[in-house]
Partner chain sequence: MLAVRVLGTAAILFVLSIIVFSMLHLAPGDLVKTLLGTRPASPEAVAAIREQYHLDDPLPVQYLRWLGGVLSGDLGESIRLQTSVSDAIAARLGLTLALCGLAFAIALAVGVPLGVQSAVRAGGVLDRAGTTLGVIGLSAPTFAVGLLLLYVFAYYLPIFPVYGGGRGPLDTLYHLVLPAVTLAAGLGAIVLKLTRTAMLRELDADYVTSARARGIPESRTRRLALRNAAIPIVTGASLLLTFLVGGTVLAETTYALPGLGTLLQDSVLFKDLAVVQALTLLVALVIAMIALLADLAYLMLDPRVRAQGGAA
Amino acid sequence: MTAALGPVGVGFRSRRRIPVTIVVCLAVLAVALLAVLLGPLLFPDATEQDILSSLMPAGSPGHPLGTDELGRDILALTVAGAASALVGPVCVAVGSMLLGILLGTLAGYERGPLDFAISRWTDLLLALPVLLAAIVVSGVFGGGYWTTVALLILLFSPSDIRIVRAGVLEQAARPYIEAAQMLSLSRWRVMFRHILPNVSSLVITNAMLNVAFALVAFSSLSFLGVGVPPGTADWGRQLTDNRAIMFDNPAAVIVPAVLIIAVACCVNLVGDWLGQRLTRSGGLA
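For the form predicted on its own, pop in the coordinates of just this one chain.
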C-alpha cells in the first residue's frame, strides 16, 4: 500500500511546487516592495543637488551608480523613486478592478437596459487612446500624480468590466445559480457571494496585468513630463531627465529602464501563474 501511494504523493508535491521562474519573480517583487516601503527612510534627501559631484560615472566612491548632471545620486534616486513608480500603478489596478467587479457583475447578471448602457459606456472608453487622453486631460486640468491615477482607473476599467461580465454570463446559466434563485436569495447575494468567487481567477489575473500596463503607462507619461512634476524621484522621470547624459553615465538611464521592464515582466508572469492556480483550484469559492 505504501509503495502504491508513493508516486501519488510525489506527483502531488511536484504539482504544488512553485516554478523557479516564479520564485525569482516573487523575489524581484519583494525587493521592489521593500524599496517602496523603506526608500523614503533610507534616502530622505534623494533629490538634493550637489553640482560639484555632477556626472560622476558608476563605481565612483560613495556613488555606486554615479550621479546625474545635478549631482543627485542615481542609487538614491532609484530606490526613492520606487514609491512614485509603483504605488500609482497598483492603485490604478485596484480601482479598475473594483469598477470592473461592480459594473461587470451587474451587466452580466441583470442584463437588459443596464447591460446595454454599461456595454456602450465600455465601448466608448475603449475607443479612447489611453496615453493621448491622459496627456489632453493633464493639459486641461493641470495634471498631477493623483489626477493621472484617477484618469487611468477610468481608462483601464473597460477590460475589467468586459472580463467580469463574460465570466458572470457563463456562471449565471449554471444549475447552482438556478438553485440559489429558487431559494429566493437576494440578487446581490447571488451576484457577489455565489457568482463572483467563481470568476475570481479572471479578475485577479487581469488585475495583475493592469499593474504591469499601468506601470508602463505611468513611466511613459512621466517621460513625457505629464505624470510627475520635475525634480521628483520617479523611474519614468529619471529617463527623461537623464537621457542627455546617456554617454556620460549610462547607469542613470539603464537602471530605471531595466527596473521598469523587470517589474512589469515579473508582475505579468506571477499574475499568469496565479490565475492558472486559481483556475485549477476552482477560484476563491
The other form holds:
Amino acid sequence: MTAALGPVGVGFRSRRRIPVTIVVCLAVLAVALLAVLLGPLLFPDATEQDILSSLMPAGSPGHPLGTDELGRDILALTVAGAASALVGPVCVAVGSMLLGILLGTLAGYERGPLDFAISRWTDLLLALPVLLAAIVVSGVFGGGYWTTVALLILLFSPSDIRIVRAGVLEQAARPYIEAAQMLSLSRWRVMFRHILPNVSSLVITNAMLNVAFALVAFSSLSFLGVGVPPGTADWGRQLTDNRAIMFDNPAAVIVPAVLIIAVACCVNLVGDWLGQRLTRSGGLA
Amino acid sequence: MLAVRVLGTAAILFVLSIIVFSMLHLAPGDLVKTLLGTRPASPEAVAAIREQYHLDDPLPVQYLRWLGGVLSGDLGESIRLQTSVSDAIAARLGLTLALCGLAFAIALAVGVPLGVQSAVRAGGVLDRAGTTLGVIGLSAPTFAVGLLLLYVFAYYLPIFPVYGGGRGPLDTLYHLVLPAVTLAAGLGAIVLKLTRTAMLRELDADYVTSARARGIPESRTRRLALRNAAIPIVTGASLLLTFLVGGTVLAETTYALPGLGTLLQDSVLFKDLAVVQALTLLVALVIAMIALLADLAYLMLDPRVRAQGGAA
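Starting from the form predicted on its own above, please write out the structure of the form predicted together with its partner chain.
Expanding to the full complex; the earlier chain stays at the top.
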C-alpha cells in the first residue's frame, strides 16, 4: 500500500465500535463457514437414501429435523448443503471481481478501441437479466456446478467492470498518476500498483454485495432444476425436492428457506457496513 | 443523443438475435433429434424436418429466414406443446402481465409512502424497521419467501388459495394475491431504497429549506420534494424490470401458475428451443423498450435535462 503515490490509502484506521447487528451477522456467517468446513466430516453420507425411514417428522429419534421422501436426514443434508450453497457464490464474486479489475482497469486506463470493445461487451451482457440468461444457457447447454460458476462469473462481471472503469477514469486524471507516468513507470505498474489500491474499496464492497446476489442466483437456479445435478446436497435443490412434502415434514422446507434468507441478509448487511466504513476511512469518497 | 441511444439499442438487439438464433445450432446433441422431440426419427421424418427448417441452406440464409419469420410474427412451432409458439405465448401472457401488474401496484403502494416517511424521519423507528425490511426484501430469494408464505397461508391462515391460476377473471385475481405479494417483497424493497435515497437528497436541498422558511405547509413541501425525487425512481425502473423477469419465473414456479415464467422453465428443461428463443428475444425487447421509455420519461420529468438535451 505504501508503494502507491495515491492521495489516501485504504485501511481500517479508525477503531469505531462494530454495531450489534454486524456482530450477529458475522456470527451467522461464521457458523455457515463452519458448516462448509466441517460438513463433510460430520455427515459424510448425508445424501445416502434410506427408504425405510422416509418422511419422518421433525423430532423423530435419531432425526432431529426429520427425513425427506427418500429417507435422507434433513439436518445432515442441510449442513452438508452449506458447501454447495456457499462455495459457488463466493467463487462467482471473487472471479467476477478479478475479471472486472482486469478488464475495467484496461478499459479505463488505455481508453481507445479497447475501451470501446469492453464497454460494448458489458452493454451486451447487461441487455438480459442475469437470472434469465443463466436459466436459458445452463438449461439448454446443460453443465454441472462449476460450469454454472463460470457462467455466473461472466454474467456478474459487467457491474464490476463498470465500477472499476469509472473509478480508474476518475483516478487516472489525478496529478499522482501524471507523476507516476513522468517517472516512466510501466503502464502495468501504474495501473495495478498505483491506481488499483485507490479503487479497491469500491471493488471490495461490490464483491461483498455480489456474494449475496450470487447466493440468490445460485439457489434460484438449483430451485428451478438447473445448475446443480439432482441428488446433490444443496439448499435450493432441497426446496424443490421437498415442496411436495411440505405438510408431512415442514422442517424440510422451512429450514433451508430460512437459512438462504438469513445468510443472504447477513452478507448484504456486512457488505453495506464494510462499504460505508471503507469509503469513510479513505479511498474514494 | 436520443438517436444514438436508439441506434445502440437496435445494435444490441441485433447481436442478441444472432446469439439467440445460434442457440439452436450450438445446443448439445443432434439438431434434428432436438427438433423432432418425441417423434420417431424415421428417414422421412428427418427429411421433413430438414426441409421444414431449411437446414441444408447456409447459416446466414437460415438466420435471415428465421429473423424474417420472427419480425412477421412467426416464431416457429413448439415441439412440446405441438402448437405455434405465438399461440403458446399468447395463452399465458395475460396471467404473467396480471401478476406483474399486481406486484408492481403493491410494491409502489407500500414502497413509496414508506420510503418518504423513512426519509422524513431518518434514523427513527419507522426508518430502521423499513431499512431492515428492505434488506430482507432485497436479499431473500423470491422462491424462499414464496414457500414460507405458502406454508403460513396454507397451514395457519387458509384465506388465500396457494396453488394454480383459478378460473375466470375474479378468481384468477384472487389466486394471484399471494404470488404478487411474494414478488412485491423484492420489488418493494428496491422501490423503498430508491425513494428513500432520492427523498433524503431532495429534503436536504435549498428549495425545501426556503419553502419551509416561507411557511409553506410541510405536506405541500414534501409533495414538491417527491416530484423531484421521482426522476431517480423512474430511472431505476430498469432495475425493477430486471428483478421482475427473474422473480416472475420463480414466483410462478413456486405457486404452479400457468404463466410465461413456467412456460420458460418447462421449455428449458424439455429443450423446447423455439419457445426458449422466442421468450428470450421477447424479454430482451421489452427490457430495451422500457430502458428507452425510462430515458424519455426522464426528459419529460425534468425540464432542465430537456433544455440541455435540446441544446446539445
